[in-house]
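One chain follows as structure tokens, the form predicted alone.
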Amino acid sequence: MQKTIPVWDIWVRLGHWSIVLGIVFQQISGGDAEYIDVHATVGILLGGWVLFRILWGFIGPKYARFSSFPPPNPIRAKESLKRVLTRQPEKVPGHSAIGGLAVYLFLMLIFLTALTGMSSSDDILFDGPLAPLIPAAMVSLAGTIHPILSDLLLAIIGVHLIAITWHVTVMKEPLIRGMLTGRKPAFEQEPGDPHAFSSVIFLKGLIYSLLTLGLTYGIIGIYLRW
């Protein structure tokens, strides 16, 4: 049996599944005026979590760091996709080249969707917390772009689900189990120091996630009187 090591810390896993639930809720609640306040609040928190994940990409454990991702290179991504289609797993504990590129894409889309939502206004029931601070033309543009980004994010998620199904059923890679347990095949790599399951990483993530989410909601949700 292939040796496994701690790869995904609790904050990477918690963020992953929280974003899944958050996006599902946003897609359901987006067109319902009754839930617009909750929709906006969840959008602020999703944006805050993206900021935390970016910070965690520099100060988190080994495989959470962007330095462990293959650089976002079109040629490497093409080669990585070719390996997927020909059922040749990339023997890395963390993200493959195309997997790392998907992380960057998801972070960018989620943040831009949240940002445009916070900058939108329908001039009747909803004014985003950032809308009073920017020119009317930008508010109008944000309102136009927000649903487009939301649909694009949904389409990318669909592609992601197809890719995960392929990896799990055809290539026999334990990606879902890895995102649940945090452990993945080592492929002769080390877990890093401190490793992803250490108490240091847990406490560090707890402090910085609370600070990031607290400041995001404090500034946008409370100071701007959302």
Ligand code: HEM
Given for the second form:
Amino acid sequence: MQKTIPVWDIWVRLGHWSIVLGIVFQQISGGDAEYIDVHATVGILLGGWVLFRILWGFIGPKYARFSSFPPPNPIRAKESLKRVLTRQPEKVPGHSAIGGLAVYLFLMLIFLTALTGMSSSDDILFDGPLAPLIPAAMVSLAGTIHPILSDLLLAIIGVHLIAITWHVTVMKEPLIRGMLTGRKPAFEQEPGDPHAFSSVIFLKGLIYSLLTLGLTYGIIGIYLRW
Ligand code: HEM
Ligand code: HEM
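Counterpart to the form predicted alone, namely the form predicted in complex with the ligand:
Full assembly next; the chain just shown is listed first.
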């Protein structure tokens, strides 16, 4: 049996699988007038998750923190991509250089998709909660960009799934198990972070996720909408 260490805390994992469900739902419900209210609610919560994940990137346990991601520079990213293509696993428990960049891209894209959704209007049945606050030209631009961003998000998800499949099947790295159980192979140079699975982290994440999601939905969903 390969030795493993705790890497992804419960909030990284819960967040990941919740946004997977949320985004699948958004793709199915988007553009269907019957589901527009649920689409808006789930979209606002996805925006709230991005805020939580950014906060968690500063106050969460070691491997959730942006400071533990390899520095996002083009040379390291190129090296990291080369390693993937030549099937040489990067022996790091957290995100690889290219994986870290993908996280930033996901956060930006999900946030912008949610933001343009909140700013769009169909002029008949639906006004996004931010639409009454901005000039008409921006509302119209948001309505044009929203479907483009959601398609771009879909494309990046496609690349993500191909990359994960490659890592798991060709490079024999148990990444999916890692995102399910939180544990990944231990590499000698890394001490691991048992703290990631502590009840303090559980409570801290619970409080901050409720705060960020509650504030986002409270301000954007409830206060601005009704
Ligand atoms: C809507 C679809 C998806 C989106 C938007 C998405 C997004 C993300 C994000 C943002 C992360 C970084 C997690 C963090 O640090 O907080 C991540 C990591 C990961 N995702 Fe996904 N994901 C999607 C679907 C999937 C699926 C279907 C699988 C597996 C079958 C998967 C497997 C993984 C794994 C294994 C990691 C961790 C990689 C590592 O160990 O470095 N993802 N994903
Ligand atoms: C990450 C979050 C979101 C995703 C992935 C998403 C995805 C989508 C998709 C795939 C469509 C269909 C586009 C088409 O017809 O080709 C759509 C349409 C729409 N979405 Fe979203 N959406 C998100 C957030 C939101 C939010 C927060 C709101 C409003 C509060 C919103 C409001 C709308 C509206 C009004 C439409 C129909 C008009 C249009 O095409 O612009 N969406 N969305």
